[in-house]
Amino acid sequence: MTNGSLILALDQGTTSTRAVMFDYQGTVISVAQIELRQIYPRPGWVEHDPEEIWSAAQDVISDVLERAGVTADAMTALGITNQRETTLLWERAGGQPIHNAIVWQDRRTAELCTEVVGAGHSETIQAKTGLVVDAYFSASKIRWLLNHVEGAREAAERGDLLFGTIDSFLLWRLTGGNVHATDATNAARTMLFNIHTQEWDDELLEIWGVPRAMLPVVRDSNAHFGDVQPELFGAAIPITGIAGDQHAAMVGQACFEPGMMKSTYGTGAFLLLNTGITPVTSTNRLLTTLAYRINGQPTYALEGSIFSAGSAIQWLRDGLGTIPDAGSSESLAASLDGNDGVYLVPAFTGLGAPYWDPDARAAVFGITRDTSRSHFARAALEAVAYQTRDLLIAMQADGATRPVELRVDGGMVLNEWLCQFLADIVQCPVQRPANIETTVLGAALLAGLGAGVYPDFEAVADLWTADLRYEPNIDEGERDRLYAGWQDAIARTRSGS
């Protein structure tokens, strides 16, 4: 381990772009963050401005260096983590995007996905990618862009257009257009990558109508991807780690052994179970994906994806104006003795695992004249726990044993009421680490592995430290009654009643 090492990590998320500088022990040296504007052209459509992302990425890296009082030449490595599935096409010559990025939450291609399923491709796609056919993933978004942006398909077939998730776009810009690559975890979320052969798959490319020439090279999560151009920040910085946000969080939570599980609570929520070197095919509508790929060895995971977690709290704050800030949801929820039968199903962009219902829409049930903003806050937080239990039940049906503990991270877990309710509902101890920002930490640790700062996973795992542990503390009958109310609300949402 190199004691003097400083590592930069760039975390380009759904709602913000952030840079964090760490020392070799994983201690935060400085942080800079810029919120990301959300663009909603139509109901169910979500976009980001790629130039805004690029500008913010430069600004936060510059700011974090300035705040730490160091120059770029002091950086041992840079790691990148990113919102997954979000899709962007840009010109090979000049690097200009041809359209806004289509965000993972976007549902404009739901009908296209239904057509692909109707054509009999779903079994082939799941067998090769581990994914359920859904607008969530990149493939249908690429096809939409190729079919709806004038001249795009012709340019792609000539080799003049490039596709990438946000990591690829940032890598392209940071290296001055010299590197078009991604890591295996991001590739695994496109619905074009065969997770068994670890290669782009010609049959999948044909199904979705995507020219191979558009695709980035796929590398390990701790590969040397290239170097930041010196003119950007004053010195070249090796880029030695890339992973999608949930996979970076697996590393940040040190979930390196089969059976270890983490759940990240941000805009959405994502539960991943390490299944080791063998991919486990779900029969309960979970995803088979990569946890990470290190030094050529893929490690697999079962994943359950919840589309709306923190975004429900954001809706209460910005959409309804019922809470002044996200933090106030904790005291409002705690002010009630129970939920009084009020349930929020936050299907703002459909329902993810294990339902995969793109047509479901958000609904609130059980409102009476006595319902207050406290009930809305509590219902939004409770929904996070109920959805997590949905995923754990599906994982156990797929053969997973009940976890010894659930490691949690993300901004929402600062809410102690939520953490306790989560432990109560999932009937499992919930462990919060000392550093809850494990996604950006995971990117730094991957970069450190790639740069030789850390020799192996054991050295990385030694850096993980616990903070608070929440034990289940609820009557079994009450737990079952609360969850039955949730199941009823889900059924009524899906039936349209």
The other form holds:
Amino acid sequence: MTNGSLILALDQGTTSTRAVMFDYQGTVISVAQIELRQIYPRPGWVEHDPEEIWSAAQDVISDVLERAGVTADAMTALGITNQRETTLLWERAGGQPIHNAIVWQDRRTAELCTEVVGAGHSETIQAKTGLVVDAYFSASKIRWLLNHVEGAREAAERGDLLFGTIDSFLLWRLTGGNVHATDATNAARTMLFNIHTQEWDDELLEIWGVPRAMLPVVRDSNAHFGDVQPELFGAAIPITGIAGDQHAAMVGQACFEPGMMKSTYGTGAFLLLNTGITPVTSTNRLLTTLAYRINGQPTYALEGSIFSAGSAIQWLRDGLGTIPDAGSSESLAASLDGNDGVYLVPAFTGLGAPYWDPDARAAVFGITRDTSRSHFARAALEAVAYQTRDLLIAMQADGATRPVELRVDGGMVLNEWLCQFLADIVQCPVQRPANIETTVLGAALLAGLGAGVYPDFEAVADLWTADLRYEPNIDEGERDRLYAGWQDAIARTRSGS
Ligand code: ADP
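Can I have the other form now, the form predicted in complex with adenosine-5'-diphosphate (ADP), not the form predicted alone?
Zooming out: every chain and molecule, the one shown earlier first.
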């Protein structure tokens, strides 16, 4: 292995921390992963232990180096991608977190958000941030911490307390406390960042009661953020790429042109459409966000999030015990000629875009004495396709054109029955890349762009390799009939119905 021809990527996700080493062609050289403990102090609250995250980050980096049999000086660059919105405050002096991280899924600030909406701030917030006011984003979580941890607000006002999303915290620790920064994609999920001016916004800071002194510097996703302290792994690795997970996946899927779209199907699902250098304001409750910001140029995206995709399959496996493993959902679904009118609306934690109905709960419709576990498996997979179609319709209503293809990734796309049904229902070809781990690949590619390994987007796009492609192959009447059944099921599941 030639020195300096490798890129390291760190993917700090909701359920695990991973490091992956790539060569310049994007081939995986080695992988290390550690699960992350979920802390549930009360119903609806979700926390992570920052020290556990930091220690896992160091361990996985050491492990990938060891597994590949190379030393840190062989690394040209390090890229970081992370679970978005999760909020952490730590002391400037010494770097001690003052509380566990509050995870994006945590609902403790729902009431606080209702108050902000009640005070009439929704429109200003949507206009400036592109986001729908919700506990999901960081701002209300920061406010909660400042209000509930003794002395926190005063310390923040004095500039002694720092805020960061997980990327920022890891950057701070990796650089030995020398750098307090984040990238624009992570900043865009805080609800404090103006996506038009690309700056923290005083009016938003005022609304949420967040002192400016605690905020990180916002940089391009391919900036040179700093260098890893040489004491940690034996050499100073330049950190030249940072992006939130869905944004890194946009890069990993090479969605660099307006109209290109990717959808990641894991526990939940996230659909992002590149809208180019102009932000598109949604009138259909989608989010306007950054795709990425590279070399000073923000590129925007429309985003739709589905809260439950693979989690419905997990429920069949772990909750009902009707399937032995996630993979068996494929043969069960394929064993039926049709859905026989059985629909599952997986609103286990409410409905995401475009419904934003936190009080809806999951339901199954159309059960008869002939209904079997195959119907449940099929209905759980079908729901993923219908929800994707819901989002595409919302995007088109916001002015987007029908995509030429849908690039898919995430654990669920190993399921070929699902990929074909998705193509049938969304009426566009579904394209699976050779590497479905696009998030961590995207972090490595960003770091490569930052370090000058790749001169431009074309060089990165050339590395993207197609695997299987699924063409729509269904009678139009049948498609309409299936989707009408879904719309009926959704209407009956909505909390007001
Ligand atoms: P995350 O990153 O959100 O943890 P992954 O991308 O690892 O998720 O995907 C895991 C999810 O995909 C799980 O919810 C699992 O139930 C689902 N899954 C994995 N394999 C299959 C399969 N063959 N068919 C359907 N669902 C699957």
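Here the structure is a predicted model, which is why all the values come from computation and not from measurement. Numbering follows the first chain given and starts at 1. In this text, the rigid core denotes the largest set of C-alpha atoms whose superposition between the two forms falls within 1.5 Å.
Asker: How about residue 375 - superposed on the rigid core, does its CA move between these two forms by 2 Å or more?
Answerer: It does, since the residue 375 C-alpha is displaced 2 Å or more between these two forms after the core fit.
Asker: For residue 324, does the CA position differ by 2 Å or more between these two forms when the superposition is done on the rigid core?
Answerer: True for residue 324: a C-alpha shift of 2 Å or more.
Asker: Any CA movement of 2 Å or more for residue 310 between these two forms, core superposed?
Answerer: Yes.
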